[in-house]
Each structure stands twice: as structure tokens, then as C-alpha cells.
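One chain is shown next in C-alpha cells, namely the form predicted alone.
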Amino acid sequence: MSYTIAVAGKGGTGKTTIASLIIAQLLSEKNGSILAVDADPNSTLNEALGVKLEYTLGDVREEMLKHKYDLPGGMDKHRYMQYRLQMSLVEEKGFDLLAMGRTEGPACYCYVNNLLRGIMDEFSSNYKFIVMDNEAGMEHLSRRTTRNVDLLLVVSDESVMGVRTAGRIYQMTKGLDLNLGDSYLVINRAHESLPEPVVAEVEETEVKLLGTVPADENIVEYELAGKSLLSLPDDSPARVAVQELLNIAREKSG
């Protein structure tokens, strides 16, 4: 059974920086396996992880609508869609990228919205941990296509707005039929102190705050130069952060 983590949060706030962190830790820890999916239809997680990016999912459900009806031979959609998904996995030393990618466009797009939600489900039962960086927003999350998710990150700046979004998220998730085990806020790129507004705003929301990820000149850097931060030094703060905020978690969940 794959142990999945997804980070959510709206735009600005850092979730893909938080997603690449976490696979670094997972990486360290030489404990299994990894699939990290980018649910964002501007995919930028392969960028972070210093990934090239040939094909997405949504390049893949294109090309079959535009096919369907001359398909190779032998090969019924399902069978097809599998081997084109296996084309889009990119396999990088120690763990795995499927990129989601645009998830809008003129035609419907239903039955291959859950014939790719089918074999995603079958395909990610060969990772031990799945690490999910959610597009801005809610939507990913009303389409349930992060429906069995172990822990949830929904991740805000230092804003009492970033607070408030994430806690709009936490609240829809409730409404939704997921299967969704522990969610924290996390507060990213935050000073030693949170602003007093900042707290109070915390205090009000339902999801419980796990921890705060310090700004990172390293990452500043790292993303400006375009290197992959998971060259990231281990004891640059944010990484360390990180690290930690994973360990409570564990602790947590017993």
C-alpha cells in the first residue's frame, strides 16, 4: 500500500517548493520507492526537481481523443492508454514523475478522466510513497483525483489571506468523499515570529497548524540559477524544516 502526500495551498505560497523538499527527505531516507506527481496543469515540480519533461498526461489524453478511432492494432483504449502512460513516466535516479498537465479543454472529457483516474489508482500501487503537489486552489481536490491521500499539507504564507485560504481547502475536504487521513497547515517562507494577525487567524481555522518552513536564501538562489533543489545542502533551513515537519507528522499518526 503506497503512503500518498499531497500539498495544496493557494498560488504564490510555495507548494511546489514544499513538494520537492519533502521528495528530497524521502530520497535521504532510502526507505522505498517514489512517485511524485504533478497535479498542476503549469507544471513546474520537474523544474524544481531538475526534471526534463517530455510528455504529460493530458498530452497523452489529447492524442487519444484525436485517435481514437485509429488506434495500433490489437490495442482497445485501455491497453493504449497504459502504454502511453508508461511513456510519459519519466524515471530518474530513485524515484519516478508523471506530470498531470492541462486538464481543461473544448471537448469532454469523462471517460478518459476516470479511465486515467483507473490506471493511475493501478499504477500507483507499485510506489511506497506517492507525493502529490496539487494545482492552486481547490479544484484537484473537488475532482477527487487526490481521493486517497494519508496526509494532507495545505500550505499558506506568512498572510492571514494564505491562512484563510488554507483553512477554505481544509474545510472543503471535509465535504468530499476522500479518503484522507491526517491534515495540517503549514506556513511557508515565515519569519522566527509569526505577525500577531497571522496567529489569531490560525487560531481560528479547523486545521491545526504542523509547523513553519523558514525563508531560504538557498532557494532563492537554486531557483534563480535553475538547479534542482534536491542538490539542496542538508542542512540548508528550509530542508531541515522540512524534515522536522515530517518526523511530527510520523509522530502524530502513531
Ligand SMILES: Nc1ncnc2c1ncn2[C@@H]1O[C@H](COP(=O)(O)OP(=O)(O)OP(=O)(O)O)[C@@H](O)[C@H]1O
The other form holds:
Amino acid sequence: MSYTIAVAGKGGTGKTTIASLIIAQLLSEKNGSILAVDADPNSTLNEALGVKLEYTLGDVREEMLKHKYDLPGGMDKHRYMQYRLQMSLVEEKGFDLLAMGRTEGPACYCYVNNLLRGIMDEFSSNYKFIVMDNEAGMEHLSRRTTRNVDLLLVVSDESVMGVRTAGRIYQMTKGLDLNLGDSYLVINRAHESLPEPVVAEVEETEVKLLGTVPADENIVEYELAGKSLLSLPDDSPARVAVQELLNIAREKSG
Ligand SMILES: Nc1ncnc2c1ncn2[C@@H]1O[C@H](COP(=O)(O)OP(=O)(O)OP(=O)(O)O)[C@@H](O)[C@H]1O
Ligand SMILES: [Mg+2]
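Having gone through the form predicted alone, I am curious about the other one (the form predicted together with the ligand); can you provide its structure?
Okay, now the whole complex, with that chain kicking things off.
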């Protein structure tokens, strides 16, 4: 069984950054295969990880619809999609990456979507860890057949409104047809001690605070230089913070 970590949160709060730092941490632990899933239609996880992306699953689906009746060499649809999914997989040292691309579609996409979902589930179960970078919420996942999320991190900025929004995203996610394990709030680009109104809002919010991640100059620098967050020094403040968050989450889940 895979262990799935999903990162959600309002736009620009740091989901992709935190997902990348989780991947960096899992890579350094060398404890099993990792699948990075970019579930944001506007794929950027690959850039943060310094990986070139050519195809998304959205492209596979489009192509499948186009070639519905003329698949190569009598291949059946299931086999053909499996083959195309393999082709969209980016294989890197220590992890693989798959981007979902656009997942929205009219009703006539249903058949292809279902087929793709089935194949995705089958395929992703081969990995020990799945780290998923999402759009704000995870509504797009609810249309999947089966989906376990063992650890959900809802990222917020260090503001009252931010924390409130994270609480709403959590509520929405809880209402989806997901098999949701532990869920936590993470405040990104946070000061060492949170402003009092933010602390008060956190106490009001249903999703429990796991911890905070500080603003990290190295991340700014790496982004400007187009460098992979996977090569961020191990002792970079945000990198260390994410390592600690993962450790706390694991301790809490026993
Ligand atoms: N802890 C941090 N320290 C410094 N810069 C950060 C930190 N976290 C995120 N950033 C920067 O903030 C910006 C937004 O972060 P990121 O892209 O991870 O957010 P996001 O939630 O994935 O955004 P989107 O909703 O657009 O996908 C990026 O430029 C990123 O480099
Ligand atoms: Mg992002």
C-alpha cells in the first residue's frame, strides 16, 4: 500500500514549494519509491523539482479521444492507455513524476476518465510514497474511483483570512469522497512566533496546526536562478522545518 501525502491550500501559499521539500526529505531518507503527482492543471511542480515535462495525463486523454477508433495494431483501449501513461511518466533519479494536466471535461469524457483513473490507481499502487501537489482544493480528486490520502497538509499564509480559508478548504475536502487520514494546517512563511490574532484564528479552526515553515531566502534565490528545490542545502530553514513537520506527523499517527 502506498502512503499518500497531499498538499492543498489557497493560491500562492506555498503548496508546490512544500510538496517539493517533502519530496526532498523522502529522497534523503531513501526509504522507498516515490511518485510525485502534479494534480494542479497549471503544472509547476516539475519546475520546482527541476524536471522537464512533455506530456500530461490530460494530453493522453485528449489523444485517446481522438484515436478512439484507430488504435495502433489492434491494441485495446486499456493497453493503449497504459502504454501512453508510461510515456507521460518522467523518470528521475529517486522519483517519478506524473502531471495530471487538465482533468475537467464534458460528460462524454466519462468513459475515458474512468479508464484513466482505474489505470492510475493500479499504477500508483506500485510506489511506496505518493506526494501530490494540488490546486487550492481537491475537488478534482473526488471523481476518482478510490483515493486514499494518508496525510493532508493544508497550507496557509500567516494571516487571519489565510487560516480561515485553509479551514474552509479542509471542510470542503472532508466532504469529498476521499478516504482521508490525518489532516493538518501548515503556516508557511511564518515568523518564529505567530501574531496573536492568527493564534486565535488557529484555535477557532477545525484543522489542527502541525507547525510552521519560515520564509527562506534560499528558496527565493533558487527560484530566481531556476534551480531545483531538491538541491536546496539540507540545513536550509524551510527544508529543516518540513523535515520536522513530517516527523511530528509520523509521531502523531503512531
Ligand atoms: N518558505 C518560503 N520562503 C520563501 N519563498 C517561498 C516560501 N514558500 C513559497 N515561496 C515562494 O512563494 C511563491 C509561491 O509559492 P508556491 O508556488 O509554492 O505556491 P503555490 O501554493 O503552489 O502556488 P499556486 O497556487 O500558484 O500553485 C513562489 O515564488 C515560492 O518560491
Ligand atoms: Mg503550485
